[in-house]
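Starting off, we have a lone chain in the form predicted alone, written out as structure tokens.
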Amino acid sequence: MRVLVTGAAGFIGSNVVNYLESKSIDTVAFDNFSHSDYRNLLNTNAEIICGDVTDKDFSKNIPKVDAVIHEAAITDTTLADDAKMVRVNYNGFRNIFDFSVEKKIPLVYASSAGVYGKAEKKMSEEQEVTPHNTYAYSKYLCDCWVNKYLQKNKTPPIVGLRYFNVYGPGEAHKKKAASMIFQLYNQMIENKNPRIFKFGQQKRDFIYVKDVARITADAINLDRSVISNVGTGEPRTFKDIISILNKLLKTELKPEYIDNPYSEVYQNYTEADSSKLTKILKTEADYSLEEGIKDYLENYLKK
């Protein structure tokens, strides 16, 4: 099998393409390299193409693949670019969508909690969609293209994975956009008192990265389309993170708390309704926090 990844240089698809690798699956990885980073695929094996997904003709230089993994997107939810954001994340995947259906080959894509807006419970895919950005927005416009096409069609399977919040290797070059788990180290391995919007009661879905490449890549090989959250199911709060970095750390610093600039547009809190995630594509995350952060820190942030 050969699998085509875009966004391959990316936080996420740089991890998938690791977890294909270590399946001794062939990849071709595809990126612009505009909001990636090369360092993320300094020791790979896959066969490099520089291309961008909003050209039209981006398929010619891609030799014959078995199925695709979308991972190519603009994820700083606070570009002010409205028109670049959509661009990128929208017609961008339309592209990539008419390519998989013209070839008719497994179509595995990013989508997003951030979908969801603003919300106060565990969130499931049937519920109403409130996006509160544009980033959210254009992976909405991605799943409601999906359920479109799935209406009329069986073939082939596309498989739509509303990631919550991610963290793990590969994100540094994301930087104000990275991880809470990042920015907060950073803080602190500083002797910094770290810092988080008030009061630090905000719970998030954290979901370690080795997992979600690893859901993502075995995605493809379902035998039929859905939508689905990729999330631990078990939200926990910035303070979480404080505590499990000062026992890390072996540090006693206090949070300090300031203002939230993003509150219009910000989810203070996310869980995953993680029953499809389970029953359809069989599987769950491994890592606890705990256990993600622990390896983050021991075997990629202190090295």
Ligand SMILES: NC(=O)c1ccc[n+]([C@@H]2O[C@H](COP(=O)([O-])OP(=O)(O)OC[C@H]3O[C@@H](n4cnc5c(N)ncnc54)[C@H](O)[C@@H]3O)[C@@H](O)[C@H]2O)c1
Given for the second form:
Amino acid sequence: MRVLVTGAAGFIGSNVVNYLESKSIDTVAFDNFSHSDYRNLLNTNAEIICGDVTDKDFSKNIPKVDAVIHEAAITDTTLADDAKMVRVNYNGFRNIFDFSVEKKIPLVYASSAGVYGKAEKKMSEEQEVTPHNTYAYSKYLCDCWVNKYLQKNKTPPIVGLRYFNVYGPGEAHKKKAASMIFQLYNQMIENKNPRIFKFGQQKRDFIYVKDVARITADAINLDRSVISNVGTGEPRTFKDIISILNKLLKTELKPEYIDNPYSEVYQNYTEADSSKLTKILKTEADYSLEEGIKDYLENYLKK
Ligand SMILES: NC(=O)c1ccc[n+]([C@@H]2O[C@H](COP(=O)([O-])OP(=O)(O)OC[C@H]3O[C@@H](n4cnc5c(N)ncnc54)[C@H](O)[C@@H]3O)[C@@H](O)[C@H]2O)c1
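Any chance you could show the form predicted together with the ligand after that form predicted alone?
Every chain and every other molecule in the complex is listed next, the one we just looked at coming first.
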């Protein structure tokens, strides 16, 4: 079996490639290397293709594949170029979608918990969504397209995964868009007080990238189409991250509270309703926040 992974040089894409290879599945790693780290692919046997998902002819160099995992996107939610955001994230998705429909092969694509916008309770796939920025809107457009298309057409399984807050190895190139775990670790390792938005009570559903990669890659075997949340269902505070890091680093650093410049669009609360993940994808996150941060720190960040 051979799987095309787009956005393969990025954070989640490269973890998906690693996971597939660990299961002896061949991969074609497609990326335009615009917002990635080539080192994420150094230890893979993937066939590398440098190309752009917005290019109508993107597939001309792609060998025969049996499934597609689409991770390529602009992921900096603060990017001010709306046209670029929608072009890459939605038009690019549509090209990949058309490719998988034409080839009659399963498609798994990255959506986002961003589509839910601001909330104070569990986020369910059935609820109305209110994207609060163009990034979230671009992901919402993908989900809408899939829902509409599936009403009238029969296709091989199409699986949209609304990832919650992912952290783990391979995210360093994302800089300010990398996870809170990465940001806080980098401050604390320099013995600086970790800076968090006032007053650290924000709660997020943080999920380790190894869980995300496994869930995403295994979803190519699903026998039906679905749009599902991918989270732990257990939101944790930013203060929790600091106390886990303090314990692992043997420090006692106190948080420094700062104003949130993105407060109008910032998701202060995310929590996945994991019913579809457990009932339809028949899986769940293995790593608790404590276990995920420990693995990340000891096996990657410290090295
Ligand atoms: N990291 C998270 O917490 C999170 C949460 C929700 C959803 N997602 C989604 O998961 C997917 C992967 O995100 P990530 O965190 O790995 O981000 P990332 O920025 O590390 O990866 C995106 C990859 O896409 C590539 N890319 C960008 N534009 C491209 C184009 N036009 N053609 C080909 N490749 C292109 C980039 O070079 C990069 O390697 C994205 O679709 C993102 O929206 C991520």
